[in-house]
Structures are given as structure tokens and as C-alpha cells.
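The chain that follows stands alone, in the form predicted on its own, written as C-alpha cells.
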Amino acid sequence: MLQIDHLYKNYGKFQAVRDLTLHIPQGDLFGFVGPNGAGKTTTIRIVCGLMLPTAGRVIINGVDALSRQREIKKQIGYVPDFFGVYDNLKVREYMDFYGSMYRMNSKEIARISDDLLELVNLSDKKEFFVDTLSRGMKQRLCVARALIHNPALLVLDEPNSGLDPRARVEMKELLLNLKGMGKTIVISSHILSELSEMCNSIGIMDHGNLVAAGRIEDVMEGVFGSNQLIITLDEGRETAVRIANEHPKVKVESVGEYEIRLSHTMTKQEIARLVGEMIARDVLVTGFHKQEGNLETLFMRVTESEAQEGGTENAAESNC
């Protein structure tokens, strides 16, 4: 679906995109993370066709965004970290316009604009002006509005910014169904938790550099290792190892006096039968639980040697 290929943006000497390559697979909600001055929002202009880039490649459902940047821009939805909204328009007049700039006709926007209305829980908002709506009913109208010409990719920067914990899980359900229903999103955002909930895949970039990218499962285990499983017994702990050691996706890291340390690559259904071949040994299990990095573990941990070499230039700048 998108398709960059060594993408740079350059500002003079500074470098805000440095040789950046990522593919991004239809019916992906795609997650791209980093700290401020990362080159997140920099790279999403530039797939938006917003931004040139100094050199590299985009293409958005095979077609070339660089080169045919009028037709690209039927391919995609974008919600910037800005409302972009119009106070004076009712909501119904605001559909209606961005639906005649894709040259719509009357009937066909206002089917569409029920729909997408109802999709992101504003029905009944529909002739209420913009400026009496919440924050969260503003972001989720400008999702209706990105969505209004059905594009291939749908792009958020930052939609979260600035909104109420309610409105945070409302967009959360809503870009769920969004992906439900097989739209390929990307979306970067600083909250870290919510991303992980949503998110199949990410990007994490920082300093320019895409440092980390694939599937959130295959990230982790790449980083963290397999998954780490402790077993806490008070009985049967010879028993308990046998078995662990008899799986052929287990493998005994340490053993207590009451638990044992496993790294593993079983499904959940797997781990319950192992705990649960165990008991029916006659290993008295007391408990047992998962043990493995989050997002915002991952995070630190791939940013942190780029971190290091960003103090060691900003150092070795300042002493110059």
C-alpha cells in the first residue's frame, strides 16, 4: 500500500529524514512514533504531498506520489494536528464542501456524508454549526472529512492531541472500525499506551532515523528476545521443570525455590496447557504470568543509544 524508499529532507546541513525506508501493507494501522524533531510529522507531509522531499521514492497504491501528485491526492485522507475546521459553516455545509472539492455531485455527497456522520457518531450534529462542537466531535469530523472521497490511505498526525480521555477512547473505537472495515492508517502520536492497544505494526524514528519498524509482535522479540513466562510454584518443581524443558517452544532460563523462569514462544492457548499439564501432575501452581516489554519500554530502549550519540554531537558542537 505505502511504499517509501530512501527518503531524505534536508534543511541546509541539518538532515530532518535520513535515507528512510518503510513499507506499510494494505489494511495496516500503522503507528509512528518519536519525540518532538524526530522527522515523523515532516515525513507524513511529504507522503501527503504537502513537502518535497530532497531525495527518495513514495508510492501510495502504485502510483508514484512525487511525480503524480494532482491523482495522488485522491489516494489519501489527511487530519493534521490542527482542526482545520470552519466555525461558520453548519456540519452539514462543512461536508458538503469538501465533498464538491473532490467535484461530487450533491446526491452522491450527501449519501456519503450520513454515512461517514453516523460512522463517527455525529448524526445528530448535522446542523449544528462547527464552533458549538466539542473538541473530540471536531477531530472526529475531520476524520468524516478525510474520508468524505474513500481513499486508499488515511493519514492522522497527532489526532489525540488535546483531547479528553473520553474523546481519546472514541477515536480509539473509531479508527478500530476504520481498520475493521480494511482502511490502511497511519497514525503518529506521543501516546505510547493507546498506540499499542490499536496499532498492528509501528515506526519508531528518532533523529532522522527510522530505527525500528515491522510488526509490533516481531519488534518486541527482536529487541526484548522471546517472551518471558514466570511460573511460581511451592510444590513439584523438578516436575514442573521436566515439562518445560520436554516444549519444544520453551526454554528454562532460571530456576527458584518457588518459580521458574521460562522464555517462550507459545501462544496463550499453549501457556494454559503447560500451566495446565502441570497441575495435572501434581505441581502445585500458584500462580503464573506474562513478563515482557511494552511500547514504551521498546521506545527507550531503541532510542536510547541514538539519544547518546545525539549528546555526543550536541557536546562536541558546543564545545566547538
The other form holds:
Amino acid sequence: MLQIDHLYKNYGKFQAVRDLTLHIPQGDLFGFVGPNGAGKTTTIRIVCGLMLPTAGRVIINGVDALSRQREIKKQIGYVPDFFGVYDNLKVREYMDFYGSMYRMNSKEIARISDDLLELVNLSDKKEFFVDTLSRGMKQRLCVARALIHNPALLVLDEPNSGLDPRARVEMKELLLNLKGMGKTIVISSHILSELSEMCNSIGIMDHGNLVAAGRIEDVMEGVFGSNQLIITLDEGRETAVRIANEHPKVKVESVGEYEIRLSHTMTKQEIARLVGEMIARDVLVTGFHKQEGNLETLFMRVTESEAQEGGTENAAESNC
Amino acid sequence: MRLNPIVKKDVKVQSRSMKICWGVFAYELILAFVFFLAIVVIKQQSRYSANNIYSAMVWIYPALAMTQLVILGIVVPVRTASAISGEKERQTFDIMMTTGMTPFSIIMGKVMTAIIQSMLFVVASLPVMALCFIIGGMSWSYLLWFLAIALLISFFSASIGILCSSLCKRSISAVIMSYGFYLLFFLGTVLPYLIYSITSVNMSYSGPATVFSVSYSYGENWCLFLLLNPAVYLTEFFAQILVGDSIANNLVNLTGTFPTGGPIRYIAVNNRWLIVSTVMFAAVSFLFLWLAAKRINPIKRKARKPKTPGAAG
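Okay, that one was the form predicted on its own. Can I see the form predicted together with its partner chain too?
Starting with the chain above, the whole complex follows.
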């Protein structure tokens, strides 16, 4: 559905996006994650035809997005991070305005906007002025507006920013509904927990680089490895590390003051035996649990290593 | 014919606002004031002269028409200067640019909205304008001519406003820039001709007597800039309608030392000043709109592959 090849965007000497290559298949709900200034919005703006890349190619549904803008506009629905409204315009008229911008006729617009307003739960607000709606309602209306021409790709840039918890939940449900309908959705957000609940694939950007991308499970496995075990303890840390190191299926990843992090290929029984041995050798084990990788820890891990690499590079540059 | 969606939306939105009602009210009030002021002046003058009051009444028409055109010239750039920058400030511009509309159709939609609004003001003023015609001596065709000129002035002013709006991020900067452009057309088109005229004055001492012979030579080609001067354009229009004279003829008289084949002479002798000027104003307006459309188009050129991938700058 969306293919980005070797995308670069420079602002003078600053490189906002660096050699970004990405493929998002049809029907995916793709989460774009990254700290502020990572290059997410720049990438989204390039994909939507709002900005020209320094180099690279964007292909949507087999059509080159940079050379065939008019065709591409029919394939994209864009929801920006901030929803601007026109005073004195009703919800129905708002939909009519954007529908007619895609050269749709009034009957078609009326029929589709009725369906879309029902989908976003705003059917009863048709005759309300847009500027009287709550922020959450406006954002849902903006999604309905972006879908008026039935685009193949829906792009949302920080749609949940500034929304209250209820509005966020409603937005999440809406996006899941759309995913269920087979729409391809690209969403950038800082709220990682929500993304992990919605998205089936992610891309993590940092300092203009795409540092990880793919199915969430694949990215997690790539970053965290197969299995992680965390053992918390009060006394006998050295003994516990020694026991772990002696085990052929265990590798000690990190040792904290009250915590040992292990990666392993053990069965449940072997884990129980290992912990039992530690207890038998006077290690005061207060608990143990399997590390479940989540998007927050994944994000922190990935961007942390990037920052460290960046720091090393900078140090090397300054030494030179 | 399909109506531009921006025109449909903007006209609807703006007509719901009370601003438009107050605007028309203020417009009518100014015109009524000018009308009564003109009547008072004519009445005062008739006390001390033997001129026929009815012939003087004819001058109410240019007074009202000029007032309207000046108001339009001031108001239209203000309204259009916020057309694009206002969308940017409201953050609706990006959404608009991702829709199926081309940058030029967006620009045209904004211009057409401004023209429709101007014409609403002009049409609303017809009852006041009609007062000029009740005395007689004025043809109804003059009214149609006035409407045509108002349309052109609105189009020209709107194109300046839109261009400035596309150049500036903030509406207030766009308004200031629009007036700067206006000044350029009012003064900038006169300056080359004036400078040439002043610098080419030859003063020479002839003989023992304290007599200086002064010979002037006027740059005929510099007069061509005046074709884009709105003040000259309106003066020519009213001069032709009211006294059947042409400002172009006066220019020809000033440039009398030039051979007969010059462009300004051709325009003046054949009474084509208004036509040529109208065409030039329309051409400049379209040029401004084209530039504005180019300016707002985010995709201006095709992306190239970098020579050294990853190299910044």
C-alpha cells in the first residue's frame, strides 16, 4: 500500500529524515513512534504531498506520490494534529464542503457523510455548528472528513494530542473499527500504550532515522530477544549471578542492586529449579517474573541505544 | 456549471456573520454622506454663480463612483490578504491542500469570493447611485460602465491581496504588504515618467540677457507605465464619460516633440487607453494569481536522488 524508498529531507544542513525505507501493507494499522523532532511529521507531510523530499520516492497503491499528485490526493485522507474550524459552518455543511472539493455531487456527499457521521458517532450533531463541538468530537469529525472520498490510506498525525481520556478511548475505538473495515492507517502518536493496543505494526524514528520497523511482535523479539526473566532479591546477589552464569541455558543481561535480568531458553520447570537452587543457596529471592516486552520499554531501549551511538559518534567527532 | 466549493462555503459562512451587514451599512452611510455633501457644495456654489444647478449635479456621479472605488480599493485587499494566511493561521490550509483541488482553483475560489462580496456592496449602493440619474443628463450605460470598472478594480485589488496572502504567514503582514503593492502601482508607475521628465530638463544660458531658455523632453515610453496606474485609469474613465476628453491626449501633447509613430500616441489617438489599460490590469491580475498559486503549491519540483546519500545540505 505505502512504499517509501530512501527518503531524505534536509533543512539546510539539518537532516530531518535520513534514508527512510518503509513498506506498509494493505490493511495495516501502522504506528509511527518517535520523540519530538524525530522526523515523523516531516515524513507524514511528505507522504501527504504537503512537502517535497530532498530525495527519495513515495509510492501509494503503485502510484508515485511525488509526480502524480492529483491521483494521490484521491488515495489519501489526512488528519492533522490540530483541528482548525470555520466559524458559522455546520457539521453537515463541513462535510459537504470537503466532499465537493473532491468533485463529488451533493447526493453522493449526503449519502456518504450520513454513513460517516454515524460511524464517528456524530449523527445527532449534523445541524450543529462545528465550532460548538468538543475537541474530541471535532477530531472525530476530522476523521469522517478525511474519509469522505473513501481513501485507500488514512494518515493521522498525533490525533490524540490534547484529547481527554474519554475522547481518546472513542478515537481508539473508531480507528479499530476502520482497521476492521480493511483501511490502511498510519498514525503517529506519543501515547505508546494506546498504539500498542491498536497497531499491528510500528516504525520507531529517532533523529531522522527509522531505527526499527515491522510487526510489533517481530520488533519486540528483535530487540528483547526470545525470553527475559527478572529475578528480584534482597540478599545474595553475587551467589545468584554465579548460579545463573553456571546454567547453560541462561545469559545474564544486567545486574541491578535488587534485580537480575536474564535472557534464557529454559522451560517453566527449569526456571523453577533455578530459582529453587538460588533459594537453597541462601539467596533471599523476593520474586521473579517473565519480562513482557511492551512498546514503552521497546521504545526506550531502541532510542536509548540510538542516543548512546549518537553520543559515541559525537565523542569520536570531537576527538577528531 | 459547477460552483467552486470555496466560493460556496466562504459566501455562506461570511453571509451568516453580522460583519457583512455592518459593512454594507457603513458603506451606504459613507455614500449617503458624500451625496449630501455634494448637494450642499452644489447648493452653496449656485448662490454665487449663474451656472445651471442641473449641470453641476452631473458631478455627483463621479464623486459617488470614485468614493465607492476607493472604498473597494481599500477594503478588498484587507479581505483577501487574510484569505490564504487566514487558512494557515486557522490551520485549515494543510487539509485544503490535501484535497482534490488544485492550488489555482483554491486561489480562484478566494478571489471570486472577494469579487462577489465587492459586488454585493456595489449592488447594495445602487439606490444611492440611482440618485445621480434622477436629474437627467446621465445615461444608464454609465451605470453599467461603473459596474464593469468596479469589477475590474475588485479583481485587481483581490489579486494583490491574494498574492501577498500567499507570501506572508500572518494576515497583518499580508495586509501591510498589499498596501505596499498598491503604493507601488500608484506612485511607482508615475515615478519613472516624473524622474525622466525632471532629469531631462535642459536649462541653457543664451546671450548676454538674463534669459534662460528651458526645453523639455518627455520620455514617451515612460508614459506606458501609466497604463498600470489605477488613478490614471479612473481619471481617464471619468474624463471620457463626463467631458469626452482623454488623459492620453494630454500626454501626447506633452510628448509632442516625439515622432508620430510612438506607442503612446497610437494608444491615445485611437482612443484605446482604457482598453489597453484594462487588458494590462487583467493580465497583471492573472499573473499575480498564477504566482500565488505557484507559491502555495507545496510540490513545486520533482525530487532528485542525492549525489551522496545521507549527505546533508
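The structure displayed is predicted, hence computed values, not measured ones. We call the rigid core whatever largest set of C-alpha positions still superposes within 1.5 Å between the two forms. Numbering follows the first chain given and starts at 1.
Once you line up the core between these two forms, the Cα of residue 247 ends up 2 Å or more from where it was.
Residue 236 is among the residues whose C-alpha shifts by 2 Å or more between these two forms once the rigid core is aligned. In a rigid-core overlay of the protein, residue 270 has its C-alpha displaced by at least 2 Å between these two forms.
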